[in-house]
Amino acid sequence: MHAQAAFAPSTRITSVNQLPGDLLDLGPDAPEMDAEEQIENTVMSFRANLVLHMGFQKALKEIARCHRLGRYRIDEPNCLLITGESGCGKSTLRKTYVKQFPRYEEVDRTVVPVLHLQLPSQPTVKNVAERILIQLGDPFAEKGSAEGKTARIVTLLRECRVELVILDEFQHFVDRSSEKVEYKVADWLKSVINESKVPFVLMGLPRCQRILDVNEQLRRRFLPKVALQRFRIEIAAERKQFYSVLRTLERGLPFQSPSALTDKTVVPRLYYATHGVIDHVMKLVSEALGIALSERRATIDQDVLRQAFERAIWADARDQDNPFHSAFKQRPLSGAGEPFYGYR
């Protein structure tokens, strides 16, 4: 577990007034800044942590082996899926990868070592082989038929010395189609990976595997499979992760008297205020850290975590319906009109 806390270990504050001014590089022209833009400040730093669970960690290495594999351009890469349901760390595992691996300019072209887009909401063989042609810098991206921009892509994905693409929101494709589409669009996906020899990383919610299964010879180059899923506190190794997730946080905060985040009569309601989603968790801490600053609190206790949860997960909760309150029965709140619905 790791977190890139916004200050020292060292450094613990107990009012606003100890707050530190620099926490923007905002050059020595920039107007000094007030109590309240301090908080601001303080708190998306703390939102920026990110804490390396064991299956974030996991699906990292899975992305980094295929990517190492990839380089030796064999006639069937191995590719990888990863699922997840929202908030679950998808986007953010990719752009933590990703971010290792640079576009740099040499002479003669752009070398893009790893390829990554976000899927358009409504997307087509069409539109997405335009999206990828513009990020590998085709001037022309948007002329030609699909045939033609993917064969554009294959040569581009060559030239850019690119060694792995990795596509997020690929459940878009099901979302608008019949299965004929799904099929098409799992042909296109195929001949792409065998023709440039590039291995792909498929980013989604679950349902996206329904692609893969409309097309048995695309299927087996995605056998790997990591999900990335909320921790389930009736579990007992997620829930033990999930104590050290609010461990880890707790570490990054910059008060000196221990919040209430890792009380084990708090950690259960930590668990249904979030379903034990990685996103909602860092949502509420941050909103909870907000206003434990600005009402200077000496730290973040129930009654703080009470009002993050209005403010951050659901702003009509009854008292009863409000993990933090003296009325709520441990539930989860995965009903109809409730903020997880849906939720597996």
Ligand SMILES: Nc1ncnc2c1ncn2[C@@H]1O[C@H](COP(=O)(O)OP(=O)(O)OP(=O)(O)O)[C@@H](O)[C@H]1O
Second form
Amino acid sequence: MHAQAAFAPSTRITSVNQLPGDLLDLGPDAPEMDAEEQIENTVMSFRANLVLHMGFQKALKEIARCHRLGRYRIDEPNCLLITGESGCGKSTLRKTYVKQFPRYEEVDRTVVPVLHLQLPSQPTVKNVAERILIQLGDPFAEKGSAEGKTARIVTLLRECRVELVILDEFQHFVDRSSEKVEYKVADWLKSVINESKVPFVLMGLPRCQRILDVNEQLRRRFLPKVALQRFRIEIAAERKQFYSVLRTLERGLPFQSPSALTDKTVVPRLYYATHGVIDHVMKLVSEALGIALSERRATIDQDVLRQAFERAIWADARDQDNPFHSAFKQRPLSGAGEPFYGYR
Ligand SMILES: Nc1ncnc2c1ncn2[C@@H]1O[C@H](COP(=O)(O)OP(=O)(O)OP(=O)(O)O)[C@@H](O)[C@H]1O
Ligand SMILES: [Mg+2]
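Based on the form predicted on its own presented above, generate the structure block for the form predicted in complex with this ligand.
Let us now look at the entire complex, which starts with that chain.
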């Protein structure tokens, strides 16, 4: 698919376009505070927009597929693992999917088509079971033995007509330093999947893969896998995607004049400034929008981006560390003490 096709007009960000066109010219009578508030409002609305880039759409499609197949209630439902580095949009994906299937009340029950939750930082069978029971509305979530809780989960998943479960922060099942996997909880999860026949989508950092590597029974159930990645401009297809994201954002800006976001010389700078991580892209461009509006600039240029980088990404950056400064020599800012340390 061509990169541009991922941003059909109906799916690209829209609301910034709908803001009042006179933001840059608030008029002589507009009180100072109101202008500031309007700018904040514009920036926050811009920031809240969703960019349906290709990786995000692909992941949404895979969740939908898993959900559809789950309705057949086969003995070993097909599950899905979605991994991605911090800020690449896993939780945003979860919330976006779940929004389409809100829970609703019937006379005798609450129907929860998609159950979703974040796993606790130190998962045990007890605390994970409790969290699931709370989400299912069990008033006695903390009561009973592990077996009793598991049985209630299976019953409630059926009673609440749960069709799909999404568990976020699955990397908590793997200890960060020792890479030790919580086998007990992983085994328990497998038995809940089997007994309930409800497909599970697990999301987390790339080290989640380790859980499947060491647990063949879970591994069999989690095919295919999806990675929600940062955009790496070394790879041509991803460079195109990154450019598409920037063009989408550019179209959402409330300026008459074009911004520098899609300039050939600025795109690589934007990459180094954000490491290709969508979270940093949104932060940087939103900050730049705020600066441009406050300083009553005609658009976002490289100088605005330079300031935005300092404010939103790296406050202590020296000139040679700021991708929008002429002294910057192209390099990833992923050394120790730099903003993208720890990213692969
Ligand atoms: N597709 C998107 N469009 C616009 N903004 C996005 C998108 N994906 C993520 N973001 C922005 O990035 C921020 C971080 O995303 P999110 O919390 O989903 O990342 P994550 O992968 O869950 O990270 P972590 O592993 O740290 O939990 C979001 O608050 C949102 O502002
Ligand atoms: Mg998250």
